[in-house]
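Presented as structure tokens, the chain that follows is alone, the form predicted on its own.
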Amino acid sequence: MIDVKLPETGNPKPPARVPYKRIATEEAFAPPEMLDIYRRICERGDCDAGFKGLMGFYMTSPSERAQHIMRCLIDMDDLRLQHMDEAGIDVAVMALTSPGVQVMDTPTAVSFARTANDFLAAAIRRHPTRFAGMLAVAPQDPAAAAREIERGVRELGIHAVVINSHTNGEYLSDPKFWDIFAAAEAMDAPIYLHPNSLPAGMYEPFAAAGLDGAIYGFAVETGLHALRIITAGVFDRFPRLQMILGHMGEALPYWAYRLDYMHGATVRSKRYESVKPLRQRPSDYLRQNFTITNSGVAWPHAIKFAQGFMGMDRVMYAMDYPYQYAPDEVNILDGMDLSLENKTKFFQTNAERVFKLR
């Protein structure tokens, strides 16, 4: 029987001293000005239900969890560093919290992506040994997003991109977005495909059962997005493009056998005009073009399966701060039955390579 080991509540043990750095690779932040924009969006009569149900809740709820999240998102100095120290996190790779600029109108999104990236770069300059980051872009204007990737890498020294899944219900599998992939491949900047609140067509059945968020809906929608990218032939067109998926790869590694079989069967059946032959199997693209993080899943059984499927070089540590801040999870993962070499890859050197931290 496999035991689901959950972290202890109360006062966790202090993190142990270890011979590797712990680099957390999916840690959220928000400039205060962005939350002001979000509030104005929520006040509109046509506000997206998924966005209002998620960020609208967190920005207005008096609950302890919501207050903790909003307080931690905007702090880029003492409180964040305190929490990192208490959990034994040496470096946080930060990304603009979902949905980032993707819920804004196009001109505002393009402008604020640049503002958010400058805000992040300033925080990195203040704490260069503790912080790293990912660039926000506005998929609403793919050409502008491509330019921002180029600026962010060349001028800000930030070597990765975050895109919060769909943008107004549209997916990056649509070739109109592929300027973004071209720029990311050219700049050798991996794209972290992060969850977003569910689009209109998916939201209600999940929300009615309280399953629209991180508990389940996020993984379903983001996994769908990643599969759309794979089956659209993106990696046949951009073979050097690298992407990152959190939350144990949004479960895709665990579905890989069936994905391969049923993709091949669907191609042969000619049931869908949109499903064309690929040069490789879906699982091959997962292993060659994706790295995954364990964000939100401090469960050694799942991590070790993913390492076996993806390879030791393609699984990284993440905490998912501040949405999941459980310092004792670090102790659980320090105790995994892995060699020191492989534990160092998981916590440190894979992230250093992927995000160019050295």
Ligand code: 1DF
The other form holds:
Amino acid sequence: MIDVKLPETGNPKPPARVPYKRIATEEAFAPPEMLDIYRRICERGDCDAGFKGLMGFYMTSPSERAQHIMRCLIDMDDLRLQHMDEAGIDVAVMALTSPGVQVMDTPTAVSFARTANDFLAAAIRRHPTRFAGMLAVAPQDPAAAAREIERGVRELGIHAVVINSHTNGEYLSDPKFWDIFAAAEAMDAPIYLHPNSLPAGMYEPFAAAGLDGAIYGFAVETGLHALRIITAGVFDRFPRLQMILGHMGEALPYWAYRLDYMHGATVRSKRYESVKPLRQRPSDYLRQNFTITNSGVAWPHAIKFAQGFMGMDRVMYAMDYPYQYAPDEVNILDGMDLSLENKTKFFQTNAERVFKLR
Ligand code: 1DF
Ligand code: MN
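Cool, the form predicted on its own is there; where's the form predicted in complex with the ligand?
Full complex below, order starting with the chain above.
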């Protein structure tokens, strides 16, 4: 029987010395200045409910979890390195925490994306063997986002992009955003499609049951976003574009059969104007244009299924620090029944290739 075994809390055994580097690929940070902007947004009468429910909670809750997360998010030096050392993480690939600039008004978002990327690049320069990162961009202004991808790759040496799912309820499947895909493809920079809080049209039924966040709502909305990108034909238009999904591919590998079956049936029935024929099956794009991470899921059974479906080269390790700082998960994953070659791919070399780490 396949059971769920959660990590030990408290003081787990320190991570073993292993012959591979552990590279964690979905690690969050927040410049203190961004939290000031967030506080001002939360105070507005028209503040988005999902944003207020997520970052409003972490910024104001006296709970130990919230206080700990806020302290960790802003630290790009000793505390973060101490936590990495305690968990045996050699390298953290960091992204501006969700929703990044995507909740800001357009001019603020465009300018703060640059500020955040410069802040990240400075932290990487201080700790070049321990830190790597992803570029924040403002989808609100697709042309500016495309320029920031070019600047970030060329001038900052950061070779990946993070986009926190929807932007004000809009999805990258809309061709108005496709300058971003063109730039990412041209610069050979993968886009990590990371969760955001739920948009206004989805929030209530999830939040009423406390299921809007990382427990479930994030995966539903981010998985939806990835599927919208696939079914809109983005990968027929940009075949070399690469994307990354966290949280076991937001469950999409598990859905592959039904996605392929029903997409084919829907196309043939001409039921929706928006569902057009694609060159390949949805599952083909998942395997050719996506790499997934195990963020939030230290469950060998699920990881093995994903590796079987995606291939050993397309599943990477992630911790999701500081939202899921559970050092014993590293012990669980070190203990996975995998050859050393495949464990090295999972923890190290897939990330080195995807993020162009040297
Ligand atoms: C949470 C989880 C928040 C993830 C995040 O960013 C986040 C959470 C604000 O637990 O509230 O990135 N996550 O990726 O699972
Ligand atoms: Mn995350």
